[in-house]
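Take a look at this single chain in structure tokens; it is the form predicted on its own.
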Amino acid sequence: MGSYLVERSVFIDWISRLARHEKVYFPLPVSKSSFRFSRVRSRSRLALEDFDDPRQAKPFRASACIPPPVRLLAPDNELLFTFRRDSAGDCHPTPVLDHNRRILAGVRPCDLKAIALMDRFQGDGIADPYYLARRGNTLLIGHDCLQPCDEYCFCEAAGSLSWRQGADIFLTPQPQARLLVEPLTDQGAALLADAGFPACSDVQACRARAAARRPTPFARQFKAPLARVMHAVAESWQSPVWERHAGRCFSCGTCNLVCPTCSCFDVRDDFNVEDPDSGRRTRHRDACMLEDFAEVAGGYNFRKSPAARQRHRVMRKFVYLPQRFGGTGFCVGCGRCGRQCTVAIDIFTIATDLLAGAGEAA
């Protein structure tokens, strides 16, 4: 598959044209400093981050996309099926699966990794047909990072900075407002076939040029390899760190809602008021940091305290799911949880403190 070297403005124009006959989602501004992956319309303002001048106020900033793009594959208030009860009292469900094709453009490496992790999770065991139906009809256009989003991210430390898996097309910024455009799948190549972009004569040189522009180290770093961090978290069940960080927690669940690898949900059945023999089932996002998340019938709560819930959240990212899926960390280092937390509780700081405590204990 051939690659291309394209002016950034030309590529943005191509995205706009593509959106005339495809469902294209792109980070679009919702305020001066906040972006959301939204469907591109005729009047949408599109921009890709300009790395040529790091001092420039950027019209696009990856960290400002607070809801991660994976939310388009597992939306809130999702209709699962409608149902109707017959004269014998039996209910007959009609599943509602979304097979519409969509393109997510401008997905950063940390979010590419998050989607890849959710692909594994949602396809494991009893697979989730609703997520997989959307994912099977979704193309991803990834976009590389040459500078940290802000002071919260730690994508390199989490093993996400160089992630490409799952992208159909990958964009690598080049000097002079250009992009290296690489199709990574047959679907990506087919999408670019009629774009008319000029070919790139030396892909390796373009990749190397971009890598040389990244600062070293890139964003926040743990003081040990990720595997050692994960081991420290696993061995810290009784650590005082949990209480220290959770003492100021409001149990609002914001960290769960912005995390690209959180997937918990609750379901609700609603009968039609006008026709009580019919209704619908929907599912809604839930959060393990909410006080009643682990409460069962009879009122017993398996994780009553904020510290217990915080421990569960961090263990799930660094221990439980990695053990289940072959050692890959389920925290991608995007920094959203720390960035959005009202009281500045930061999973990076928690893991760092647990690592320090493990060193003292050793």
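For clarity, a rigid core is taken as the largest C-alpha set superposing within 1.5 Å between two forms. Numbering follows the first chain given and starts at 1. These numbers were taken from a predicted model, which means no experiment stands behind them. First, how it differs from the form predicted in complex with the partner chain.
- The Cα position of Ser201 differs by less than 2 Å between the two forms after fitting on the rigid core.
- If you fit the rigid core between the two forms, you'll see the Cα of Asp186 move by less than 2 angstroms.
- Gln238 shows a C-alpha shift below 2 Å between the two forms [criterion: core-superposed Cα displacement of 2 Å].
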Contents of the next structure:
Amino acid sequence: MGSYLVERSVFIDWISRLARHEKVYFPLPVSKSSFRFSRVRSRSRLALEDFDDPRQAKPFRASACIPPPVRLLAPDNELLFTFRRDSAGDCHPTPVLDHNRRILAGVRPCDLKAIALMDRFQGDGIADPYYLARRGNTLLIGHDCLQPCDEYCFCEAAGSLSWRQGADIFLTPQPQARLLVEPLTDQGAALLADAGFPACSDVQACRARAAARRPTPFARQFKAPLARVMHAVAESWQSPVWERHAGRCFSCGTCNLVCPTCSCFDVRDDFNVEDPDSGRRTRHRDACMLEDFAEVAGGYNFRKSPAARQRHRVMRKFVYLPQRFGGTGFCVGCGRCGRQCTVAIDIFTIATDLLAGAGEAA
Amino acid sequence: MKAIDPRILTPTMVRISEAADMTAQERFFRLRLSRPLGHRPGQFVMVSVPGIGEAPISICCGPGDHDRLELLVRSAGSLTMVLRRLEAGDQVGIRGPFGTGFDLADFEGRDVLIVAGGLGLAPLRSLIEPLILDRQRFGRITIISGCRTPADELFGREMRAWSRVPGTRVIRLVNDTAHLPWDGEVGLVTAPIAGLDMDPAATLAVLCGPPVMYKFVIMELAGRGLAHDRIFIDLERRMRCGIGKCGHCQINHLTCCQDGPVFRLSTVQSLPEALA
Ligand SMILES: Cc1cc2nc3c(=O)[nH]c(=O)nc-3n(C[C@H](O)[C@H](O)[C@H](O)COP(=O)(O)OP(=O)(O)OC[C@H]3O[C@@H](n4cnc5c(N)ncnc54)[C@H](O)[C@@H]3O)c2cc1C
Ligand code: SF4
Ligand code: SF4
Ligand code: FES
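In place of the form predicted on its own, output the structure of the form predicted in complex with the partner chain.
Following is the full complex, with the preceding chain placed first.
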């Protein structure tokens, strides 16, 4: 598949044109410091990272995109089915699946990896048809990172920085306000076929140039390889670290709500207030950090303390889901949970402390 | 390519053919299906009243090529309170069956010890029925079932009938007779285990009851020398999907709805979150 080397402004014009007849989503500013993946309209201002001065173009970063793009594939308040009662009083529920075609552009490597992980999770065992219907009709345009988001990010340590899998097209900033545009799937190539972009003669050199532009190390690093960190977390059930970190936790669930690999939900039924013979069931994001998440009828709570819930959240990312899905860590290192927590509880610090504890014990 | 079921999270409406209060808290339902569910003992369905909500309920009848589905529902909250008011002719929604359940082949030629606390008898009835129906395929059957008072007893008439089947012993217990007439024993379900005539190498035990019950019953069974891979436990968790996605029923790395709710004790004993 041929790649292209394009002026950034030309590419942005192309995206804007594409958005006239496709549902294109791109990180658009919602305030001075935060972005949200939103539908691109004719007057939307799109900004991409600049090679020569990554901070200058005030680019969107994964850090500033809260909530993560994977939420477009599993939105909050998602409709599961509607129902209607007929004149005989019989009820007829009908599932409502969203097969609309979408393009998500500007997805950073950590979020690409999160989507790839959720593809596996949602397709495992009995698949979630709602997620797969959306995902099957969604194209992803990835965007490389040349600078870490901020002091919370640890994507390289989490093994996400070079992630491209799942992207249909991948963008890499190049000098002189240009962009390497690589189609990675047939669908991506088809989308670019009529764009009229100039071909890139040396893709390897462009990639290498971008890689060399990154600082090393890239963002925060663990003091051991990721596999050792995951092992330390797995062995840490009795560790005092949980209590130390969870002591100030409010159990507010924000860390779950912003995490691109958290997907737990609750369901809610509603009658239509104007026509009580009809109604709907929707699902809503839920959070394992909330106190009653693991409570059963009769009041017994299987994770009563904030420390037990914090441990569950961290174990899920570093141990439980990797165990089920071939060893890949489910924390992509985006840093969102630590960044958004009001009391500065940071999964990177927790993992680091657990690793240190494991070293002492050995 | 794996087939994806677009209706997996949408209930199918079925009609109630029979509904009756069994105790002040539990109501028994028989549903008529348009085709057999093909369930295994120990599986559950998600039961809905659209507009009100949904909850996991164990299938309490044995498997087979029949269009019956039986449920015993305790009034515990918003959905189950509404279910309590439903009558024959009304509809409920069901999804499933979900979970692994029991494999009857595991029980072939074995002695079976069943320990049920309270509502735990409901899911275990789906196992007892096929054991009794095909009696000669299995060894001795012992059923220990306990509840609070005689007024709380579930399936009392059936338990008496099971006790008359050759090679089948039923021990019915209450914590307290509460001054009511009672033809069973008084005590906890743990009490009779020490005195049972039991060959630990030939026996499989099956447990279902409130979270607090397991530890004590398991201690008694261990005292009798029963290995942990010979003990099955049926666990309860909050459940919102039944397909391993909502996250509510996780027990460490397992999901109760997909990997359970029936587990061999040997599978979950090392999981700190499995037992209360
Ligand atoms: C595999 C399995 C099989 C089961 N089989 C049976 C069965 O055969 N028969 C039967 O009667 N029951 C069975 N149950 C239990 C049954 O599912 C629950 O009693 C049911 O979910 C109650 O639903 P509800 O809507 O009526 O109650 P809810 O309104 O959900 O409340 C019931 C109780 O659950 C807890 N709870 C629920 N939601 C919340 C919340 N948001 N916040 C705080 N607490 C909450 C509380 O303790 C509350 O008192 C089974 C459960 C499982 C997991
Ligand atoms: S760790 Fe922070 S964000 Fe997460 S529940 Fe606790 S207080 Fe809320
Ligand atoms: S756990 Fe935190 S850092 Fe890891 S993927 Fe989730 S939000 Fe990002
Ligand atoms: S019930 Fe949803 S994951 Fe088990």
